[in-house]
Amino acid sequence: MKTIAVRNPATLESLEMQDRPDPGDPGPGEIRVRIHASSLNFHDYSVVSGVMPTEDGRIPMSDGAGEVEAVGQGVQEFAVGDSVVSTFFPPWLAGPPPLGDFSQTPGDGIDGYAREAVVRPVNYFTRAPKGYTHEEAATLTTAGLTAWRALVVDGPIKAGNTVLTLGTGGVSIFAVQLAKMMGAKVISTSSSDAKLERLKGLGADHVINYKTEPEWGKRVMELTGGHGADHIVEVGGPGTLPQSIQAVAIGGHIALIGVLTGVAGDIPTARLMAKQARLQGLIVGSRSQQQEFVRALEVGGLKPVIDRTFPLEGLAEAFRYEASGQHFGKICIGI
């Protein structure tokens, strides 16, 4: 089968197309899945570019969606022909998070989905939403579930709340869509006026260009009549967190998801304390949370925003496109 492997020292130039043995038939409790699609995340980029070191020969990509080709003895949850999507933390079935690293995450600590087929235990997948293409389903594993957990599980968001989203990456776009589906008001930021117009088209009630309004935290307070944002989907990290703390409502919630501006920096802790706000770090979610998310998508009719789809052999090109920041929503890989 065709695969792509990370060859150390890891760079986009060292990604290598390989032929590897077919995974064969599933054993007891396992399923064989023909992988049809994956999608790009900042975490995947960190692995393939060498920022987050991994084993030589690692198959990258945390997200995988496809069709069940065979089921092993004792498998009742899935049947041949089912459309399925991978889980980010296969051992985390439900309850509080048991992991604080990526040692069990496909595409990082273990082999991922830049390949044509896999045989894995059933907990590595959930069913995909009915009516979703494989590319659409492949956006859910990391970006979609992260936004769901931030707003619905950890929030918890309520109708009439105000949600602030930063930028136009996969998590942020999902957050806009989920917030509107849940009856919330949305304020979104971007440095591109063209992207701000597209955010309005997705339902954003107010938009802010953070280049022309660097004190966007103050602007959020003005737009909300001094109340602030009840929930903030914070993907920037130390470079944006001070403004998010300025923007959050008293007693509000900041979901700390990304570190796009770095892994450390000065934080106005006194202001955070005065706001009596909850700052919660999170990494994706559990299998049961993904199953709840899938059910909600089917009821709500939400479809992900896909910017472009590249072929498997164009994976490096897809990551270069991601690094350029031109995309709006998710970048997918067709396999």
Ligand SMILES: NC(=O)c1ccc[n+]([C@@H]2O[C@H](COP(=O)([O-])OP(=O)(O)OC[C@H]3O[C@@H](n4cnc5c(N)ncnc54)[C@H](OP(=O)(O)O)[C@@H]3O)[C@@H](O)[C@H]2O)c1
Given for the second form:
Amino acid sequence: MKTIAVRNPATLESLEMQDRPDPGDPGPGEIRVRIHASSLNFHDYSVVSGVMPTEDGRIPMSDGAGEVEAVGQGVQEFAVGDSVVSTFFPPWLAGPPPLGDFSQTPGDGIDGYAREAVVRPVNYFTRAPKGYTHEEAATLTTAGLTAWRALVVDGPIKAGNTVLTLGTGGVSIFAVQLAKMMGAKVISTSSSDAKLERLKGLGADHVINYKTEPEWGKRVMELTGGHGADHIVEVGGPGTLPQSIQAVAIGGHIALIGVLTGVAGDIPTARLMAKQARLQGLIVGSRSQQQEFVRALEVGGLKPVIDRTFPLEGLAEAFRYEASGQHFGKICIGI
Ligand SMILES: NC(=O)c1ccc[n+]([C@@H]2O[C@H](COP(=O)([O-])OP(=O)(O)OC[C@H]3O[C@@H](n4cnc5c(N)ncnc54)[C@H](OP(=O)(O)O)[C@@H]3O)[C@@H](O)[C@H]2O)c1
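Having looked at the form predicted on its own, could you now put up the form predicted in complex with the ligand?
The complete assembly is shown below, putting the previous chain first.
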């Protein structure tokens, strides 16, 4: 079985193609999945580049989608031939989050999906949306479910709300699409005017270049007649949070998802308090949230935006492309 492994000290150059033993047949309660696709996330980049240390020989990539090749004794949920997609926190089935780290996350604390086949208990997968390619399904595990949870589960978003998204990475583009699907008005930022045009094509009602307009929080207030954004999908962290606090509506909600600008910084806490806004950290979501998300995608007809697909052998090149920031939406791996 073809795999890619992280070799320590981890760098993109030390990613190693390996031939490993076939995982064999599924035992009771397990399924065997032929993995056909994965997709890149900032978190995967941190693992393969050594920023988040992992075990030597770890198979990277949290996202995996493919086809069920065999089911073990007692498995009722899946049948041979089903299209499935991996879960980010396999032990978190439903309810409040039981953990706050990546110790159980494929591609970090345990082996991930840069490989051709895997045998795992059923809770490691859910059904993929009908009509999705494996590449499209592979975008749901991390980026898709995070945007869904931020807006729909934790929001919760209502038709007519205003949603603010930052940048044009995987999570943010999903957030634009989901917000439009749920009947919201969308304001989106990017550093690139060409990407701002593409955001309008996806349905963004207003766009702001955050490089040429660094006081974009004020601009959001103007665009909403002084109301502000009801929900903000915050992927920047300390470098963007002050502007997000400026932009949020009184009583609004900021989903703190990302740390693209760093892990600590000065935050205008008094202004956040005065806004009476809710600032909520979150990491992806539960298996049952993923199942609800899959059903919503089938009804809503949303298809993920895939920028480029690389072969498994091109994983390092795919991460270099992600690091260059040229992408719009998701970067996938075909396996
Ligand atoms: N908490 C969770 O569950 C969770 C899940 C997924 C991701 N994340 C986090 O969310 C963040 C984004 O992840 P991703 O996978 O979507 O990344 P990605 O696809 O690599 O997105 C990167 C994009 O972010 C934008 N960006 C960079 N700096 C920015 C800034 N200062 N202000 C606004 N936008 C900025 C850029 O967009 P433009 O080129 O348009 O400027 C860039 O293309 C990361 O920090 C990641 O770790 C967290």
